[in-house]
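Take a look at this one chain, the form predicted on its own, written out in structure tokens.
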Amino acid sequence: MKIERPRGTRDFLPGEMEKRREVESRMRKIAESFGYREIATPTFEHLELFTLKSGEGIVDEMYVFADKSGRELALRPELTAPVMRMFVNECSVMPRPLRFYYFANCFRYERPQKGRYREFWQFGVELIGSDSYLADAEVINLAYQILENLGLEFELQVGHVGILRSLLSPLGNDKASKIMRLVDKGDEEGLLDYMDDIGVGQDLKEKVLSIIDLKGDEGVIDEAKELISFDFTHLENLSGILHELGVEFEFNLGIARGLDYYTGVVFECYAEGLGAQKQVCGGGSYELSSLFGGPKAPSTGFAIGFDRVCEVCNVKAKKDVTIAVISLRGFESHAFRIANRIREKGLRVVVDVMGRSLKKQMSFASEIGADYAVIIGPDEIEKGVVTVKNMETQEQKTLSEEEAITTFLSRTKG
């Protein structure tokens, strides 16, 4: 019986995995160049961790199960909550700020579509312990540098949830949060209906609609100042440093978050070629540790949708030199010995394990794209040499093992 893979999951063949590892390697290298260090958290957590952060409504979007003791657990749908749980449990006395990065798979039970899967991967960072605009600048700059390095064509939009929250504060937290969720979903009709239902005055309604429509350059801040009394210093300072760093962005005060733990600057990156699921990165400043029983710790972070990035970036996996060691029957042990010696230099070596003829081994070496074939027979063993064939030029030479290895290594450097 043929068994299909579960809906919303994927298999990755070697070519795709090589590309994904190259993208992952670049992300790691850039994050580490900023001083971020890798962490890892469990694949499953107590369900309460996610309902505390996102509300009971998230349960329908998750893989939830009870263990043999009846404890409610869930496969992680994202990484920020687990990281902050770890911070509260393990890191709260460490010197601030903390710079963490992660790369892991997550799980959400939702309708699969282009750029959205039930098992997906996230690369993200958390900068814990600073509420300065400098923290926001560093995190945005890091996300920007990663996407630039991968050659993505994308646009970066920056907002501030405090502006809209301040405007909505007379309504009380529950009503304000409901409005923020509707703005976050882009549900304009639902937003208008809800504001009518709760009796929002015409003046406030018009200001809300005006704020969420503000998008563009620094002139957006001037327009917002005419609508609301708010301290824009943080946003202005952030704008100044991003421009000095050469980070291209536009303001979008319609970027909202429907969850109360977001406290200030938020940002999103959008790439072409993904249809409706074009957001490849989202982040912002938040405070979660106190929700999980720890001290207040202002934080800023982002998560990159790794799968979406891999779909649209043109990164080419680095091609390693591949050597096929080919031997006549009876000389297999010599083939294994020479292969091991070449591998010690960090090279990729394939040895026949099918007992095939010399001709069929050569054919297989060609099929797998080997760069060189090392041929071993009685004459080579007697003279202490190997025959090396360049599979591209078909040139063939008799070399010592040391000379052969030097040839292969020079190809890797070239």
Contents of the next structure:
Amino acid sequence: MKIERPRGTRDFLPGEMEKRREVESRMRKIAESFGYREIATPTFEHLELFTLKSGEGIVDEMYVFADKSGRELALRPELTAPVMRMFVNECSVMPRPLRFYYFANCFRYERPQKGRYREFWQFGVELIGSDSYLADAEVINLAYQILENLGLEFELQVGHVGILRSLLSPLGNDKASKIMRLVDKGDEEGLLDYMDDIGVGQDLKEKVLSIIDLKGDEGVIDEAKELISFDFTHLENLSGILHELGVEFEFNLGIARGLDYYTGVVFECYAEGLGAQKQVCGGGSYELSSLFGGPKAPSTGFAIGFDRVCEVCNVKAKKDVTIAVISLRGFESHAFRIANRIREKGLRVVVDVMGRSLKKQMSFASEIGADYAVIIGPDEIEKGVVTVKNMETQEQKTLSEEEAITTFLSRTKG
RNA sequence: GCCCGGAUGGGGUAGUGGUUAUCCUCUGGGACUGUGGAUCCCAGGAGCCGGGUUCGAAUCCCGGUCCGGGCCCCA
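What about the form predicted together with the RNA, after the form predicted on its own?
To see the whole picture, the full complex is given below, headed by that same chain.
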């Protein structure tokens, strides 16, 4: 009986892994160039960590299970909450701000679709300890640079959930959160129905609807000022610095985010070519630390949908030089020895383990895209040399082992 | 959670109730024990699962599973 892959999961073949690793390493490099350092948290956590504040949306779609002691656990659906848990547990006395990044798999029990899987990878950062607009600017700038570096065509939208939240504060937390969720869904009808149900006044209702429709350049802020008394300095400062950095974006005050813990600036990036799953990055500022029993630590972060990014970017993995050491029958041990010598120089070498004829070994070398074939037989061993064939040019030379290695290394540098 | 469409060797496919399930590709071996991409030969490998209809099911019906797309939601 054949065992199938679980629904919503994927296998990655070597070609695809090479591309994924290339994308991953670029993300790491850029995050590290901003001073972010990698962390890792457990694949599963206490269910409570996610039910506390992440919002219904995510809780309904988690992989939840009980272990043998009856503990309620969940596979992580995202990493912000775990990172903040870790921060509270281990890092509360480290010098602020803290700059962390992660690259890890997450799990959500949803209907799989293009760009949406039950196991998926997120690359994200958290900048912990600052509530300045500068922190938001750095994080948005970093996300922007990563997506730019990968050659993605994308659109960046920036909003601020504080505006709506302050408008809704008279309604109390629960009702406000429910409204935020409806806003996030873009469900205007449901939003109106709900506001009618709970008796929201006409004036407030109109303001909410006006705010969530505000999209565009700085003019949006002026329009918002007409509607609500709110301190827009933070957003204005952020806007100024982003402009100076050449980060292209537009305001969208209707961004509400699916996760409940955002408090201030929020942002999302959309790429083309992914159908409904076009959001490749989302983030914003939040305060989770005190909720998890730690000191107050205003933070900003983002998560990039790694799989989605990989699907639309056309990054190519660099191909390493590959050498096939080919031996005649009875000379296998010589082939193994010479292969090891070449490997010591950091090169990739494959030898035959099928006991194949020279012809088949050549054919195999060709099929796997080897750059050189090194042929070992009685003639070579007797003279203490190797035969090196350039698979592309078909040029063949008799060289000492040292000369052969020099040839390969020069190819690597070129 | 909802809607639509699929599922035949590893990959791509033909086959609308009736021999041994088609073809391409692939994989292994050989022709060919000192030279790759070509050619030829041989071999390997399949109707998602469970139930039903039928003398007989890959084919028709039902359920499940999985895949693709959309809604919803999100990364």
